[in-house]
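Only one chain is shown below, in structure tokens, and it's the form predicted on its own.
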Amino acid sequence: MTTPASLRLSSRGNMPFGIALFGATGVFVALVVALLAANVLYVRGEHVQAAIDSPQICYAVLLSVCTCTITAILSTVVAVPAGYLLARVPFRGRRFVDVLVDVPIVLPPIVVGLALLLLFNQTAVGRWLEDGVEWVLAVLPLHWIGLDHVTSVTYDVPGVILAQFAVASAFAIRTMRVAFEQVSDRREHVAQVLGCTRRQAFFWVALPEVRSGIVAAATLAWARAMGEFGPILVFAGATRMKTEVLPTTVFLEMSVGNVEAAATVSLMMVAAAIVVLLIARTVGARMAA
């Protein structure tokens, strides 16, 4: 398919727009190559195996991984319906549904944590939760994956999972309107005319067509909760060997001086979301093809 004369920069007319362009882009690409250049190049073979070789690391990246994965699963399974819900059915005070969805994005992060503290140990509603919680935890066979001392949500593992869940669901569900919007509803109309209910249609006609939306919302949703530093800091806190997952240790090896293993947690965080996007990009475009 050939480009129109209009659309090429390489036109003498369009060439002060064409350097603006790459001129802007160019400003933002080379920040973030510097940035990451700064980090690999800090970093040495001793402080890599200083890293591997540290329990407390170890059990950071373990439980950092484990608590992405739960979150981006269970923001996905809420950001599919809640994102349908948005895109394709009206009701009333929809429009007041899509900002409250927004809050936490809007939020600083350090308030959505604060906001959790106090709802889980200052309302009724919150102690009741807790409650539930704490007797599900009682149930499940945690011992099997190493955390037969997780008891309660504040200050546990729970707690950092709840955090991440809390920023992570809100960007999955508005990944998931977008990927629904995008599609047209013809298809759903046909398959209701043809005797499928709403609840069929959306499994067996909307669902397939939003696959690399799921994807995306999935792996969105991971690598934000990979990140989250503020609202587990506050609720969970960061104590080693239980609450501490990625960015906790990098704060906390940064308050007691030591650069070189910050560094180093940062670079690991650094390759997981280079490895994770690489992986999104291309399952979601052999979805898309």
Given for the second form:
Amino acid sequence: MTTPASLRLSSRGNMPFGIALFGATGVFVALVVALLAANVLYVRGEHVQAAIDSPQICYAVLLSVCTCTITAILSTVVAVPAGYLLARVPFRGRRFVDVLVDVPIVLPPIVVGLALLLLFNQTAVGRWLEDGVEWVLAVLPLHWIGLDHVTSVTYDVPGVILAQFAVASAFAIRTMRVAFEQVSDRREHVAQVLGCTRRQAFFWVALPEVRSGIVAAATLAWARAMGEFGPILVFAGATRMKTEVLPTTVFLEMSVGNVEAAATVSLMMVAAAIVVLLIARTVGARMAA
Amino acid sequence: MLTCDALTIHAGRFHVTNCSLQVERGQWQTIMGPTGCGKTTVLEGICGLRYISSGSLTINGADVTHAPPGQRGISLVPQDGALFAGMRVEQMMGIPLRARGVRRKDRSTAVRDMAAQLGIASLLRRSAAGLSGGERQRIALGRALLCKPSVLCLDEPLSALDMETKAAMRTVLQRIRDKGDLSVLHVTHDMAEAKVLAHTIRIMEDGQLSIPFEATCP
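Please move on to the form predicted together with the partner chain, as the form predicted on its own is already shown.
Next comes the full complex, this chain leading.
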């Protein structure tokens, strides 16, 4: 303790303020702990064993991990240039683009799913996109990895990824924009005076400075994708052993009254979220150092 | 040789008008003035980082008024060094050479030679984080000199240094001045620093430059 006693929250003058701070934080932390505890205490060893033995749940775990990872990569690839553009480049209509980028964040998830469904089923552009993806899927050797049943976007695995991407990328772009805004553009300017082009200054100077922001954006995108349910249900469906991801499993198990399985899968998602957050915080802290 | 003729340089709502100056090869010119008078705006305008609405800027006879910053033959040492994060000092100093397509091996040799001249060879494996003010300024100076510029712009390079480091850095700058192969434009508000380093001094007030007067060089 190197803080002078008079500056500590425990000092007499600061006590009410300290109580307010700890009180507000404590209420929320207690709620999170209670939620986790309720889940942990409900699940028994045999429930976990049953989940591990269930091919449907194993498929959902695998599909969730794969789609979330693909979504996180795609979101980051889009978020880095988009965040840079919105943070650094003044252009006509930037405020409007900024608002549009936030739309998937504020829309009800089910509306995002419905919009995707309408885009792909009711518009010429959507049908053209669907045809393009179907052609690519037909060319790819998906049977090598046991995904030969993946043939289209709607009500199929690409639909899961697209539904996750529509929401997760909005969060990733917001994170990258803040990351670029927190770093002064002065170093990029100096790099340009020293001979770099704008592109070189971006790749060689700006990107290394926001490495921890990139990790944060990718993590957030992964976590958002893992929790996505509404758009997936509407756009990709909830077909077992096809488009079933972990939130879908919770929904399906709850709908047939199998609360034990739903709670077990929820616990798996909590564990995955904690592991990803811990990895991201550790990697982010190392990069920032 | 750097020649500015009646430049109008904009920095947001602030602008510097009718800025004319000439710095011959081997000459060191210092611009002095109070904070906010427009010294840094002039420097940034010359470097291509500020919009120039009128006048002309030539370097060795070539008009570079609207040329991209990296194609003017100018190098800049900012006040805080503006060292690039997330890389080793060696990589950072080599960036201007990398931008010019110099091969990795040649880059490394050039960086090591420059670091040896400036007494920072031991810092090459370190990152920018944790370096002292003097170390940062030497690295920024080395990085700027590796571009082999015609004009070197120095934006208050000694202002954030302690007395001892300032004296050591001043010696390094005097060595560069005495070589006489660069036109140096130096901005400061420290008269002692200007007198020691400059051949000519100009005073800037409210966005206007005075006529140059001789500094008393030791």
